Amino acid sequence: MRRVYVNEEWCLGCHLCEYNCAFANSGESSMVKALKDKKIYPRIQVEEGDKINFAVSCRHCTDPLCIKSCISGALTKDENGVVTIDHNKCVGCLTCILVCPYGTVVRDGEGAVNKCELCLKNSCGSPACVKGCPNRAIVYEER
């Protein structure tokens, strides 16, 4: 299965992946309308360190703890192995946030949760974080 991977040594810590992700999943046609003067809720997070920066997104685990812990059945795995969220079913209990070993399930600003779904539900075609990374530190490939 193809996944998003990060080459930490190339990450600049610019956070452009976060902005591209938030815009791609906003449903807006203009980045200005989608993001200006608003708190963004990206599905990828940049962690900054003293000497290294890296972006963290869902690993689409083989045996996902988030799905096992979801009391409402909002989290499922599709036929391609992508872990997805049905926002209509999410009750906002946040258990999936607590059990994710990578910290990649986040709040969405509306009481529910969000996570990377590889931009399969929007019009990007491939992950927006990959397309928007100026240094090509984020890749979408099979390993």
The other form holds:
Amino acid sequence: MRRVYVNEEWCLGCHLCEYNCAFANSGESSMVKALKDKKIYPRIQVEEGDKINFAVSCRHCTDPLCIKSCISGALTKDENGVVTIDHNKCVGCLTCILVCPYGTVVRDGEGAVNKCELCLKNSCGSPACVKGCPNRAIVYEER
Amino acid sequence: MMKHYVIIGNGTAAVGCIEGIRTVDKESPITVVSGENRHVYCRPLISYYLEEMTDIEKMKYRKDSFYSDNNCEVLYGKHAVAVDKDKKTVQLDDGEVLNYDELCVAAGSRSFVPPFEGLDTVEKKFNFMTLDDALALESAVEPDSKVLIVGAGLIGLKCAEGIQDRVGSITVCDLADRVLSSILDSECSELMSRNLEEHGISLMLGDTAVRFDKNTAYMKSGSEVDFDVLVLAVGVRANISLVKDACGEVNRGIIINNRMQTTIDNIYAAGDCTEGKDSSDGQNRVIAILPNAYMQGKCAGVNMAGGDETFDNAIPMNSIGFFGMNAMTAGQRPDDAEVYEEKSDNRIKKLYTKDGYLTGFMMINCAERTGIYTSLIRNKTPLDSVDFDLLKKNPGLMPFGENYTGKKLGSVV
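For comparison with the form predicted alone, produce the structure of the form predicted in complex with the partner chain.
All chains and molecules follow, beginning with the one already shown.
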């Protein structure tokens, strides 16, 4: 399956991926409406260092700890290997956050959690973070 | 060769076991003995059901077709009463006898109710372990009910949160001097207590009921508590008797190795009924948490079907919230551990390190990216291989170095 991969040496640390993620998943038609004066809960996060930066999002692990640990059955793997969350079932216990070794599950601000679903469930259709990255520091491909 | 698999229990560990078996053996029949008359549901969600954050349909742990998709026959409302390890049979309470080639005991745990004097005079009394318990409690409470919950552990307090909007008042008592004493130290517990009290829960700590007379509890301290509804959440006990009676090794739980084998050939065990190695300190203990149940069940299933899997990094861990305040704990906190602490009004973070490893942590309201710390415990990562000074302040991947991030973020993991 295609996943989002990082080219660490190319990340500028501009955080555009975070904004594009929040916008793509907001359901709003304009970025201003989606983001202005709002606290955002992006599913990709940029870590900044002295020498390098990189953006971290769900690895869609082959054997995901989050799914095995989910107490509500809300996290599942679809037939293509994408780890998805059913918000209807999530009760916000945060056990997935407690176990994800990459720290890629985030709270959604409404009592449940969010995670990268590769923009396959929103209108974007493929990862908005990758589309909007100005330096190809994140790519969406098969490896 | 076709085998016949039998699983005693129909909870999370049983699902793990079924899914584990099916990774290796797609064909052989599986019989599931389900004491509860229900499709597998998420047991920890019973308080969320009362809170109306979920419903019985949404609580299903797997979809309706799960058993048929996996060629399982489920015997609902039946209990296993004995295992004959020589004949390789399981006897059920209705007299039926099941043959097995490979057996998994995933029998869970039950409420432990100490022998209170006068308990039989209490009309409305409940445990809080199953969905049926929750439904019974739901139909017993009224908007003006006075509820007394004995036990301020995870179960008792989750129950309190679940029914808080449905009742008049809730008092929770516990012989321990603090809430959640099995997972929190006094400082974290204090913060959580304050939060519970701010949300209308009355706490009586260091005190417990010793005697009941109808609607009155007589406390150890001498005080009396009037109530309409009583919930007993004192503790739980692993269901070990099937294996014990078959002369398998048991302690507080059924003893298993890292392949989920009991000491009896062809009998495996998984979930809350088991006692295995806690990899955070090497001690054997019951780790009755859902992730463990699933992972043990899966491992057992793979091995039952002739595969080869080990599960050797079980650690105790909990993420639990009450009225918006989250507590997360993992691993152990040895007395001689070094502690890194951050504290502010509504937030506590404590990391315990010893001999160059993170052995455990305890957090109130600082959930973000905590799994990175959990992974240090689970993977026994030597702290000198990471920039722990950076990591202890902010959980992230940067402190693991470029080799690690290059691999984890640049390839399939």
